[in-house]
Amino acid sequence: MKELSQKVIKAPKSKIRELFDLAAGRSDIISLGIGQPDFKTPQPAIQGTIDALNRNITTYAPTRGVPELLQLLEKKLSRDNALNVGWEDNIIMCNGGSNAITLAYASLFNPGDELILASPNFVSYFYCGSFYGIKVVEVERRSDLGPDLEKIEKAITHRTKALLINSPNNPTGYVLKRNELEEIATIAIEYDLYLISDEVYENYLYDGLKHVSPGSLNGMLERTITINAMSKLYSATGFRLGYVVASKSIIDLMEKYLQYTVAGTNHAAQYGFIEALKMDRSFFIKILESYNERRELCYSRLKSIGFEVHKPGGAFYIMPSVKPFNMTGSQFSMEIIKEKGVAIVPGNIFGSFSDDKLRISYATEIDKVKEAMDRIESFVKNL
């Protein structure tokens, strides 16, 4: 038989999911690695969708999306991100955060092109970008977790393409502040490049930091790409509905990409999303309020039992390093889920400059963060 494609064969499987796989039959696990809000999906979201299968919308969607919710999308994106954009030109749906980004590889890259981002960072965009030939570079981020900008733009060749920035971040909880925003512009636009900007932790904000979309910044709208979703602020990850703001040339390009892989977006779902867009935002406030004080306690407690460790602005995710441990992240991931029984994810899978820490999730209820902490500190003691 001839081979296969190598490509794919070279991207890893799921770290992620292998550790889930151990956790598999054990009823003592408390997991701390999932990417996914704990709290329910507010009802209208629910009902939105039940009532439009009622009604037997079960067809193909509209492959840009349906036009009650593009229109809705266009007028959050004014409201919340100072992006004046058109519903009809400026907005796709697509299947989840990870189509989104799929769909800005597919329209902004050719084979040996480059993207340079900060590193640890989202596991998907070192991998998806082998699929389409895209050149990832790595550049080590700051010992705050912040991105290197200087490093960064002695980074860019001739072959850069784009930047890509992901604010609040996962896995770091990094914000951006509007000054880096606007330096990160300034390097896009006099290396002419595009950037790619992951919004979708955009609402879970602390210590009254505010979210900027840098394709509101002076000279950005037209070459940023801005990927966002349903599923954290709607807690509807399985919705599976994502969205991408960008020019006119390039929503017709994923359009057309769209049309040829995945034909569109859920329909039915899609009308769960237009309710949800709908609500009064407050339903956020005392969600938000928990996750403050999850983060509160895991940034207090791994502190005091001696990792190095940055308070996070933003996100659901707090990353420590394991190096008073004389550890890799890899070792303590694999050692504390077979002794204590914490599933967390080792730091490695997000790049190449964090073999030394851990991407810990607080997006589980408190009683079982305050379980996992008291595992983790006796795991310490006992190494």
Ligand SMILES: Cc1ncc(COP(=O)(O)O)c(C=O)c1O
Second form
Amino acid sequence: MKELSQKVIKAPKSKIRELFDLAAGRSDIISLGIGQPDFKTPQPAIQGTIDALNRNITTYAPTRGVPELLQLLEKKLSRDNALNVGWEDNIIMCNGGSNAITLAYASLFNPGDELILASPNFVSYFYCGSFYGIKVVEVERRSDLGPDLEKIEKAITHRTKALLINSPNNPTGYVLKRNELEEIATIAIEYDLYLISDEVYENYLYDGLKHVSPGSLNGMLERTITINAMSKLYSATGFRLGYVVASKSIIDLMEKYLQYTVAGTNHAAQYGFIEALKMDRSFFIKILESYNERRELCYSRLKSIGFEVHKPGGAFYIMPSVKPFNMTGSQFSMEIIKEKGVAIVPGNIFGSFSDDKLRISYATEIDKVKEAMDRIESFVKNL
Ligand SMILES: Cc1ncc(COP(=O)(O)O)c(C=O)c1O
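For comparison with the form predicted alone, produce the structure of the form predicted in complex with the ligand.
Up next: the whole complex, starting with the chain shown before.
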């Protein structure tokens, strides 16, 4: 048989899945590997979907999305993100934040174009890059896990087409401050680059930090591709609903691409998203308090156990280094799951500069997080 696609062959199978295979059949496992919130999807989102199905909304959706949903998103974007865009021209629905990434890649890049990002970063950015023939250039983060903007500027070449940022960040939990975003915007404008801004964790912010959408900064609306999704705020990763905000010329290309690749987005679920967007946002306050408590717990326990660790400002991840224990993140992750039944993702799946790190998700009940920290402590003591 002839050779299959090298682009896909080269992407490794998900290490997170491998980790869960190791855990299969063991009831004692505590997982700190999950990238989805642990609270229930709000009832209005579920009921809205059920009602739509009962009304036989089972046909293809309009490719850009259900107009009522796009109109609500237009309001949300103006209110929460200071992005003043038009629902008919500047927003498109898609299949989760993941599909939003591929839409951005498909519509911006030609083979050989370069995309710069701070590393470590979300795993899909790398492999989707190779699927689309993009050279993804990783720039090592600073030791506090923020982006090194001087090095990013130095990495720009005549092939650089875009920068990609994700704040709050998976896997580091780092939140870009307004001044950092302004510096990024200055670079994007000076070198005529697009800016892909993945904002799927925009609501998970602690310590009074405020989310800033870079598309709202001076001169950035036209060159920013804003990615967002229903998945994390509404604990609705299975709804597979995401959206992109961009200039009309980009959204027009995305519509064409979406039409031929997936023929649109789940129709009934979009009515669930409509109901979710109508909810009073206070539903999230208690949830955020609970995540904050877990964040504080993880940070203080990891620090006292002896990890090198920075307190994350957002999302529900923390990325400690295992350097003090003379191990790699992979060794730590493999051994702790076998010996203590704690599933933790090794840092090296998030790029080339995180071999010494682990990614811990604290989107798990606090008692389990506590128990996991106890097990980590006992594992480290026996090293
Ligand atoms: C930074 C980031 N972007 C995008 C996604 C994909 O989101 P979705 O589940 O909506 O496809 C994730 C999922 O973990 C993520 O962490």
